[in-house]
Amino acid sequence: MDLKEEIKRLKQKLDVTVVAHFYQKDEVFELADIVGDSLELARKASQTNSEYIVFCGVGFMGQSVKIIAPEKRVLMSKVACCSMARMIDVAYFDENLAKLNSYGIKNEDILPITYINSSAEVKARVGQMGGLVCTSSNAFKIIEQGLKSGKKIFFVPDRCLGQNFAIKMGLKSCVLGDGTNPNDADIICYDGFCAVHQLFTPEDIDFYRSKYPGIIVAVHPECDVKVVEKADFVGSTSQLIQYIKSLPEDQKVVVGTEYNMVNRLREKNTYILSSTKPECPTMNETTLQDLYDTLKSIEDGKPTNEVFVSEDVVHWAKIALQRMFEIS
């Protein structure tokens, strides 16, 4: 059986839209109807007329579609989870609030902001506290607006994103639990991170600069602070794609983000900022077989891996997202 042809047949037959994140394998990515980064996918998927959305990505992304459009039936082609999103749940969130309380910082003096890479439950908890969601492309604007509240920003779950934007804005930041007093910080960061973006080091940048004089270094803000400080360009997934594709063909560029995306950008003069292959393990769990099996389950009337989010969680998580949309 030719899986690709069977997938195409099922897509034509069924009332379904297949969406895939930029980090997916080429063979899966090429069969998607919509491609993009996490929030972009959720918004575009929610606007389709299809009854079913088959999501090739990780769990929080499928949840985002359900939050924006609860009436959609969302199926994950593979039950995979972002490691960063798994680093925080509501219990850990509340434990960290208690730590802040122990420093004399009251909940009413805290404005939580959660990165899109978090569960629906964490987004809902943030929404209940008057907080909001951000992405790597709009975090600057969201934090800037949040500071007008006069409250301390509690940024979850990615410490690197929080620290990098604090530096960019000339603000003080700390990582909760690193021994510093959070009272002295404008942005208090939860101690989470992206395992893939932690692979890139300042030494990698030094290596490429010495080997290719004039090379441009472009990285994602999920990278470590010391890497971001040395880079020529820092941007979200979509911003990196736009920037790199705009470069002259003869301009060498080395990129610090996930391998599959970088590998599709340009045929020439594009390098990976790592001595190892920075491939997201959970994003790469999805196979053609998984996509086929999910579509076949719809055809058989027994949909598998469907995403469900409770009404209460949808309500508060949607409020957190709407606050972001109003600003950005």
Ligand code: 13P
Contents of the next structure:
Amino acid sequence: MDLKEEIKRLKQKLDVTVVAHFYQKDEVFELADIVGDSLELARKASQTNSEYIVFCGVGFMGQSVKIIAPEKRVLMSKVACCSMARMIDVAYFDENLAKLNSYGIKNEDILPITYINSSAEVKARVGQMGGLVCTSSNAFKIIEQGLKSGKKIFFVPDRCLGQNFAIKMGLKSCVLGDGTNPNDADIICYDGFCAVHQLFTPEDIDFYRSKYPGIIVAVHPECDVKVVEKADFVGSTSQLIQYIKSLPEDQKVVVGTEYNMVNRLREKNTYILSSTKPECPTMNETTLQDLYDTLKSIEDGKPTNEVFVSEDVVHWAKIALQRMFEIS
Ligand code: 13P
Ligand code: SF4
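Moving on from the form predicted alone, please list the structure of the form predicted in complex with the named molecule.
Let us now look at the entire complex, which starts with that chain.
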């Protein structure tokens, strides 16, 4: 059986939209109807007319579509969870709030902002507290708006994103538990991170700059502060693609983000900012066979890997997401 042909046949026959993040393997990515960064996927997938969304990505992405458009049936072609999103749950969130309280910072003086890479339950908790969601492409605007509340921002779960945007905005930040008094910070970050983006180091940048003078360094804001400080361009996956494609063909560029995306960017003069292949293990779990099996399960009337989010979680998580959409 030719899997690709079968997938195309099923896509034509069924009331389905296949959605893929840029980090998906090429063979899966090529068959998607919608591709994009986290923000674009949440927005575009929830606006389609299809009854079914088959999501090739990680769990929080499928959940976001289900939260925005609960009437849709969202299936994950593989049940895969972003390891950063798993670093925080509601219990950890509340434990960290209690730590902030122990420094004399009251809940009513805290505005939580969660990176979209978090569970529906964490988003709901944030929404309940008056907070909102951000993605790597709109974090600046969201934090800027959040600061207008006059409250301290509690940023979860990615400490790097929180710290990088604090620096960009001339704000003080700290990581809760690093020994700094959070009263001295404008943005207090939870101690989560992306293991894939931690692979990139300032030494990697030095190496490429000395090997190829004039090379441009472009990285994702999930990279460590020391890497972002040395980079020429910082952006979400979509922003990186747009920027790199706008460069003259002979301009060398080295990129600090996931391998699959960087590999398909340009034919020449594009390098990966690490000697270790930076593949996201969970994004890479989805295969062509998984995509086929999921579509076939719809044809057989027994949909698999369906995303379900309870009504009360949808209610508050949707509020947190809608607050983000109103701003960006
Ligand atoms: P983007 O929103 O930039 O696509 O990032 C998602 C992600 O998980 C990056 O590691
Ligand atoms: Fe999560 Fe990192 Fe993979 Fe992005 S690259 S999905 S943040 S583990």
